[in-house]
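Only one chain is included here, represented as structure tokens and corresponding to the form predicted alone.
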Amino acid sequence: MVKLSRNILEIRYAIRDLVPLAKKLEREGKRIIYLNIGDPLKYDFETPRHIIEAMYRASLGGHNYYSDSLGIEELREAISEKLRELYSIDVPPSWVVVTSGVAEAINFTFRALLDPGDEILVPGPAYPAYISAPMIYHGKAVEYRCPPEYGYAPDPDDIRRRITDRTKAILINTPNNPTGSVYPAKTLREVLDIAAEHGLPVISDEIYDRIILKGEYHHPYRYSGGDTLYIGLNGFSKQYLMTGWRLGYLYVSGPDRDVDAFMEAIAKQARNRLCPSTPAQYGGVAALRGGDEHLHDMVGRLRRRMETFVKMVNEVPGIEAEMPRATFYVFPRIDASLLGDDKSFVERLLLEEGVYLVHGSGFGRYGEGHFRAVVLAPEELLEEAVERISRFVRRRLS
């Protein structure tokens, strides 16, 4: 019998580790509502046409060849302007390197710095892929709080008992998933004081950035003093609503000696798997160029679903949620009288109900007890997840 890697039958996905189940049921005929899977496009939102037409073009065009491994230099370029014009953060683009998705941009990342028992601090509630990327490079994932009396940011005091000779890098997720929270400058500062005092690169996921439903977003690199190794992630599934076109990049910033090494180390990890999707790479362009109006649009959509989904979901007896200030997610708590785990919970739920939620401890140990639910179905779907989920929770309490 094959023996396969301990480290890969170890990982786990826990968005989508019921997909098998929910799919069975619907063979069954049960009709599920999906609130697992953070995709605008699954449901009533629709990637800007001046950027399909730019990517139809470019294949037309005979854009359709394998392209720099770095990705082409006008979508670099126009990465390295809009951080400019956006947080005044002034990065060549020789410092941007085009990625298949963030997942890839992590991938990447984690890769670069980790060695066999190496650390790598990462917030808890987390994002799976930040637990179960450093496994893959025999490295390890550590879990510092993000408690909800802090709005879900970062304890730096724990983060200071957390770091460890074996320690690589500190990851902030801002805004964050699963939780939706966005970090204040103050925890930012600390929490870049602490990097720079201990000589650690930050590792920066900003995705959500421009998904703000209330109050500001503080970008992480206006805190960075220059003195360490600043790696930012982010990319177009979400903001550009290009989910399925696989495009995302990372740029460096610090001292030139530590940006030179990881950008040979990057460079590296591209040229082995050759190249992002070209055609889909001047669409990238065209995204970056072609106006935010349907930004606006997105944003004041999911800001009215998230009102109407935490207000109904507060109504359900055993459950607590809060009005998340950015994201599509929500992270709502559960009475443990409900139903043992929250594991148990969610299964339950798909099984009865049809329902299908995220559980929390699939976020880590830090989201034990919690649910996360995917806001961007339109109203009168979201409302009938939530009369599902308070008739599940009824039977419990009767």
Ligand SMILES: Cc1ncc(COP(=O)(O)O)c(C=O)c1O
Given for the second form:
Amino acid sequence: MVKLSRNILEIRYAIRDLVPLAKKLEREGKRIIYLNIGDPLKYDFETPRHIIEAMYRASLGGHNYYSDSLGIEELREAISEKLRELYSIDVPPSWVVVTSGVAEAINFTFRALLDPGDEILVPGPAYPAYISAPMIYHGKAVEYRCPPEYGYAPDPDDIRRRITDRTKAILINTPNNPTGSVYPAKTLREVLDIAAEHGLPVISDEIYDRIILKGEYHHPYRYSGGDTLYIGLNGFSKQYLMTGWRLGYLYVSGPDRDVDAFMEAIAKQARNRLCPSTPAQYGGVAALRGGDEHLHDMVGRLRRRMETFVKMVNEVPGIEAEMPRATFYVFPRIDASLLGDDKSFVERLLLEEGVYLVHGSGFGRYGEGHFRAVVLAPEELLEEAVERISRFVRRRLS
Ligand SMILES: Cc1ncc(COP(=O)(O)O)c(C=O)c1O
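Starting from the form predicted alone, produce the coordinates for the form predicted together with this ligand.
Starting with the chain above, the whole complex follows.
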């Protein structure tokens, strides 16, 4: 029998854990409401037309070859311009690398930094890839607390406590998946100061930076003093509604020597996988330069849907949710008395009522006792989902 890597065997992706069960129920004729995957294109959102047309024109115009491994020059320039326009971040195009989604940027970054046994500090609850990707490279994710009493922002003292001589970087994710939190400026200053004190690179996953539902977004870069490497990750999947196009990027800033060394480590990996999709990259240029009108419409719709969902779910006994500040995720608490653990809660709910949520502990140990709902569906469907959840809970209580 084939001998697989132990690391691979241990990897889990909780968001899709119950897919086989959901499919089985569907085959048996049950209608499932999927609130598990953060893909707006599975609902009533569409890629803006000008982006599709740019990709189509590029392909008809013969741009169907392997591009430069680091991405086409025009897109790297457009990314550099956009960072300057939105956040006054000054990184030259040569410090930008185009990737096949943020997913690839995460993998490139971890592989560049980790030797076997090394550790990356990641927020807990954690987006599952932050936990599984270090394992692939024989490293380890160490979660630091982002507790509800801090609005799910990091506890800087916990970060301090978890730094060891194996720590290679601190990862932050604001706005956050799965909690929808936005880290306050004060917290960011403290976390970036800790990184600088220990000479640790900061990896900042900024994929939800334009999906702000209420309050102000603080860009972490503003708090980096420039003494340590800052690795920003972002992409096109969510804000430009291009999930299936697989397009993202990373940008780097910090001391020249560190930037050069890190860029070389990324370039080696980029060459090894050839390039991201060339026609998609032309679509990316159109996305960045074509205005953000669709964003206002999308965020307005998402805000209304989130308000509806949060209001309704709070009327279910034993479930408590705060209105998230950003993203299309909400992370309600389930009263312990309601049902054993969070995993059995979501599994029973799927079986009995056909609503597919993700169990909180799928986002690591700090997610226990919660579930994550993806709030992208139109209001009628969300209302139906909450009615089913309510029916399920009330049955348990009676
Ligand atoms: C926090 C976070 N980072 C990265 C990704 C991956 O995004 P991409 O489609 O750009 O690979 C996701 C996708 O849901 C995410 O939630």
